[in-house]
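Single chain ahead, written as structure tokens, the form predicted on its own.
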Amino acid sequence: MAEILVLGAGPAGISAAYHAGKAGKETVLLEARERYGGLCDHFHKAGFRFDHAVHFAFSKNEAYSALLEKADLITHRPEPYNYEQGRWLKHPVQNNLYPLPTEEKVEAIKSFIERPAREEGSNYRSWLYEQFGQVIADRYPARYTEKYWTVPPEDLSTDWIGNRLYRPSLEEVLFGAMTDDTPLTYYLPELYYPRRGGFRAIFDPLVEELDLRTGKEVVRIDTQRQVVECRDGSKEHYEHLVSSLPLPEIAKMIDNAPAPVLEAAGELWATAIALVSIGLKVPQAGDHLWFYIYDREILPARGHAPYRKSPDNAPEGCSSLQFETYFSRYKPLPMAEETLLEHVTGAAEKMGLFKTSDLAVTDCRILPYANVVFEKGMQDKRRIILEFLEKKGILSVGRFGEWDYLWTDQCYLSGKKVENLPCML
């Protein structure tokens, strides 16, 4: 019997068991596939590494900074780009408007001095004019949040926003529409990335120290008797239960749970993302480390270059992309895995990026879980099933068992919180 048994290997699941495991706990780790890592792992094909997706690690926190301090990492100054009709806008856009033709700045400018004032309780497309003015708020953010939330931004709350989007002065406004040399105002200074192995990296060294166990995919979790079953038929009995697996998900494996847990878990959702990933057999693709794409008729929400992140990511000589596009059950992909692979390769070669003769690798997969949606209400049904694990002994834990937007290092800190348990004071 484990002291403390964790279900999933994520960032959140590997600090939870790491940190039982430290304190002198018996600790099993346990994980659907056969890699750790979640949303922070890998792939390879052909020589190329591919993460799932973006990442770049930072913190504000003393913890994960002293996790980063251990490994090898590489500095990369943020500085994304936007991409809109042809043209590449410094991020963020309302204070770079200067790549735009003068009338198009002339009106921007002109509704962000009339934007509106704020008012309590508003949804974020309200937020986003409170913030920005009309013009720059539907032509950017909020045709972004329809690609990356995959719904209008009327139909979300403002609760995730924090520092993720800069709200400039006039001034930067207006200094930004006239001048392409304008500071940084990205919310990090400094983003960081391991030299080899790919993002999971950083986690490498806590791994080594676990008892994980993969290919234990959880089917059912029997509060009572305390015990967890796998799909393979195994059982996993234990003392104390941390659980990162997302809410809509162990609420379901749970034995009697109530129609009203039941409920609340039906209707939390999250988008997934259809991942293409793209190997080039030419030393450089495009300009930029990463980027957001505001045209409609373009899929991905965003892209990035994992060989500027390392060297180690590609074969030597070679440069790699990869493109994010979002879906979700109000916004189904609207096209096979295959005809998405040769849309993101057109589209690109279009951007400038490279070109179709410069292709060594293609890839396209689906991550069923990518962000968090939050919609008006979901705190209440969140707070519903949050409050019905406590009740059954079961400490959720990291992005999907938080069910917040939580960033890695914020994970991290989640699956610290093990050190609150009982058994550990």
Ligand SMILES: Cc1cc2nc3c(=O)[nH]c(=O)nc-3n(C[C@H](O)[C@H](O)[C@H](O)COP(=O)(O)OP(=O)(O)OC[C@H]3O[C@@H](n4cnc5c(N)ncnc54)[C@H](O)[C@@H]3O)c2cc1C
The other form holds:
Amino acid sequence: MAEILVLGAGPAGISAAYHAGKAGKETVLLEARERYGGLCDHFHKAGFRFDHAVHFAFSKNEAYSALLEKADLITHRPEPYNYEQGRWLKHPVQNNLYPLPTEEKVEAIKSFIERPAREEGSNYRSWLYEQFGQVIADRYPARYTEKYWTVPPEDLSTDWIGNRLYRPSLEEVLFGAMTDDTPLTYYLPELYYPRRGGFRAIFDPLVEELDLRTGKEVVRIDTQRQVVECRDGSKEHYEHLVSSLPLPEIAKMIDNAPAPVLEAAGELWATAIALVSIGLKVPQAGDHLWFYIYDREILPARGHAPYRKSPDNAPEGCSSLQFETYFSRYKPLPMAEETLLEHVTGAAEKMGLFKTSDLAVTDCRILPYANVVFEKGMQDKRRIILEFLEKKGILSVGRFGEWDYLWTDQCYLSGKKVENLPCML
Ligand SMILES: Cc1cc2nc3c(=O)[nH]c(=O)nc-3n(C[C@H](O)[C@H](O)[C@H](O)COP(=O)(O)OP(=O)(O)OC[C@H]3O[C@@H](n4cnc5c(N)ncnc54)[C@H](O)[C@@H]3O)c2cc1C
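Alternative state: the form predicted in complex with the named molecule, after the form predicted on its own:
Below is the whole assembly, all chains and molecules, this chain first.
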């Protein structure tokens, strides 16, 4: 019997298990896959290491910063780029319009000046118009939204934005239209990445201390008898249960969950990623650490260069790229994975990132949970499930357990909430 049983060995579950263990509790961590790390894990192919999409470390919270201090990290300046119709623009576009033709700059600036006043309760598209004017909004962030969130911006609420989008002054827009010598305005001053071992290496020191059981996919939870059942038939009894599993999944695993909970679970949805990874037998692939792609006819929304995050991610003399194509129940992947691989390599070659003759290895795989979508009304459905879990004595943590747009540092803190369980006080 585990005093504390934790489900899912991503950052949130690892953090929960670590903090429970540290407090002297008999703790067991169950993970469906054969590896820990969840979205922060990686895979290897022909000597290349690829993370599960672009991942950098950053944090304003003390606990996670203390964890980062233990790691050997490379520091990166956050200088992403934007690709559109053969042009590379600095990020963010709104205050880096310099490469555009003069007439297009004038049109964009005019629309910025004429942008509508802020209205309470607006959707994401009107929020974008209010911040950047219609021309910039429609051409860049709105188009990106359709690729990244898989829905038009008018379908999204605005409560996930925080400081993610830079809101420039008129002076900054004008300055960035006249010169490309603009200051860094990314919302984080520095990004970090482990020198060795990929992104998940940040968590390695914690995992060493855990009773982690992999290959344990949880399929059923009996909250009455306090037993968790795995697909392999094994059972684990618990005194307290902490879960980082996605809310729509866990709701269906609990015996006799009421209809409104199951209904809410059926309506919550997240985007998925088709991840195309490319290893190259040349030392350089493009010029940028990561970049956003606005062209509709190129399916990925974002690409990055794993070998630039750390040279440890590619064999000597080689380079690598990875592309994220988002899809969902509202925007299915329009082609088979094999065809997507061809589409992405073809598009990347046209973008000038490499030549097909440089290819060493390619890979396409699906990550079923990427970003929870802040559709209007989502918060109510989430609340129904979270209240139900609380009633059943389950602490739900992490990006898909809280059903929120959480970064890794926030998931680490979310898992640390295990310290607030009455049995821990
Ligand atoms: C494209 C992308 C880029 C990102 N970039 C960054 C970044 O640069 N910096 C940053 O800080 N954060 C980034 N994030 C966010 C970060 O990946 C997540 O916040 C974090 O990994 C979530 O941790 P978690 O433990 O909550 O969930 P997960 O990492 O999803 O872990 C959940 C775990 O539960 C397991 N599981 C699921 N179902 C079961 C089951 N039935 N039984 C047992 N186990 C199960 C899964 O296999 C998984 O291991 C990014 C996310 C995405 C999608």
